[in-house]
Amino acid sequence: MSECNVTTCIAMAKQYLHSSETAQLDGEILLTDILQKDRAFIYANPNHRLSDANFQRFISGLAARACGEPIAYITGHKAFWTIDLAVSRAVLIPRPETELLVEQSLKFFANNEGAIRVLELGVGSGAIACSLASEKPAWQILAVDACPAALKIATQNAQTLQLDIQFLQSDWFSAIPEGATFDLIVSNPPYVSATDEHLKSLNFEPKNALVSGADGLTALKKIIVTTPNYLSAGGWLLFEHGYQQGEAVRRLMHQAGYTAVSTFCDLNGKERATRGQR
């Protein structure tokens, strides 16, 4: 048994991650993951000693975090909406602001308990599709991604959560069956400019899921223009975008003939998602 206890480990996290505002939180998350306990256990048992193996895992986790690796990649999972998702470097780490897509999707059909047909473009970890399926088991959800590794993670998450979701490898609409239509098409596509300075802090995450051309609008333009071919009458398109792209995507939506175009703000008051109806 290691001589190091919970208190010692938290102190080490503060020391080694001193430049991080989340040093203590990171240490607590590593401990809860390693010990398979919640944070209440950490607070209530400061003298709990780690086994030698668990202490080595903690040290390895601290070293990775000190190099800038996101805590979610180190632990291999991330909470989103009401579920917990496995993640790897093949997928983006689900962000709280993306929960806005789940919230608004549910609001669109709040009074409809039927088998809503949903297509998610660029499923990644499965955060959106799995969240919707967990809330609405009757919905028929098809989730696509061009990356086989991402599809593997999303499929794993759906299976773990016992959710009925159909997955398909597809570069946006390329493999969608001819004539298929959906009541809702939802997406969190790449929307970061290739020259965006924030990319420096995202170097552990897959660039193909982040970057979309010189202005960040390449994928959004393709989705906006192509989606009407796959929407049922009165169907909705809903997607996430950069907080400075609201005006541009609304203009693109109007040019493509969508109605009821509106933009929603995230919890920080920034324009984060836009919808339009066929």
Contents of the next structure:
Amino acid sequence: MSECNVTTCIAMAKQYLHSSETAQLDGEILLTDILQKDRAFIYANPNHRLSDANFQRFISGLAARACGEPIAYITGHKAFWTIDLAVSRAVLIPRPETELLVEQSLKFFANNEGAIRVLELGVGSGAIACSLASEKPAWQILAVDACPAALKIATQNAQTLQLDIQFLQSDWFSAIPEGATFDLIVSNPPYVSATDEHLKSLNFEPKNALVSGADGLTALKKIIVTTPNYLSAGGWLLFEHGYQQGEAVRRLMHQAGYTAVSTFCDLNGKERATRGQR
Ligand code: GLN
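Okay, that's the form predicted alone, but what's the structure of the form predicted together with glutamine (GLN)?
Everything in the complex follows now, all chains and molecules, and the chain you saw is the first one.
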């Protein structure tokens, strides 16, 4: 047993992470993760002492957090929708705003109990595909990513959650069989501009999952232009984008001939996702 208990560990988190607003929360998340307990346990057991090994893990976690590593990479998982996903530095950490894509996808087919064919482009951790599969076991979901390390994490998540998803290594549409069509194509592609100031704060996340050309629109353009070849009649394209890209993507969608084009706002009231129908 180490000399340190829950209270002293939280005090250490506040001391070492003093510049971070989330110091106490970070300390609590590290502790719940290491002790495999919930936050209620932490509050109810301030004198619970950590084993030497667990205290060492706590200290290394704090050190990583002090260097700016996101807490989800330190604990190796992140909650999204109703599921918990393993994450590594090979994938973007799932964001709460991306749940908008899940919510809207489900709405498109709310009155359709059939076996919808879905393609997710750039699956990353598997957050969107796994959430959809967990809600709609009958949907036939194909999820692709160009990055083998991301596919490995996504496959592992689907296995852990016992979800039936097909995975394929593909650089956007490159490996999708010709003639294949889908009722829904969904994507959270990279959309940050290469010169965006806020990339500095995203240092630990894979650049290829974040950055897409000088205007951040390279991947989105490709997806918007190519998707009609792979959509069934009446099929939907739905994607996430930057909060200042709404107007540009709506214009691209109209140019490419989509109908029913509209944009959805995230919980902060910012334009965050756009859809269109073939
Ligand atoms: N929403 C992320 C961010 O700006 C970017 C995600 C993405 O590029 N798909 O932090």
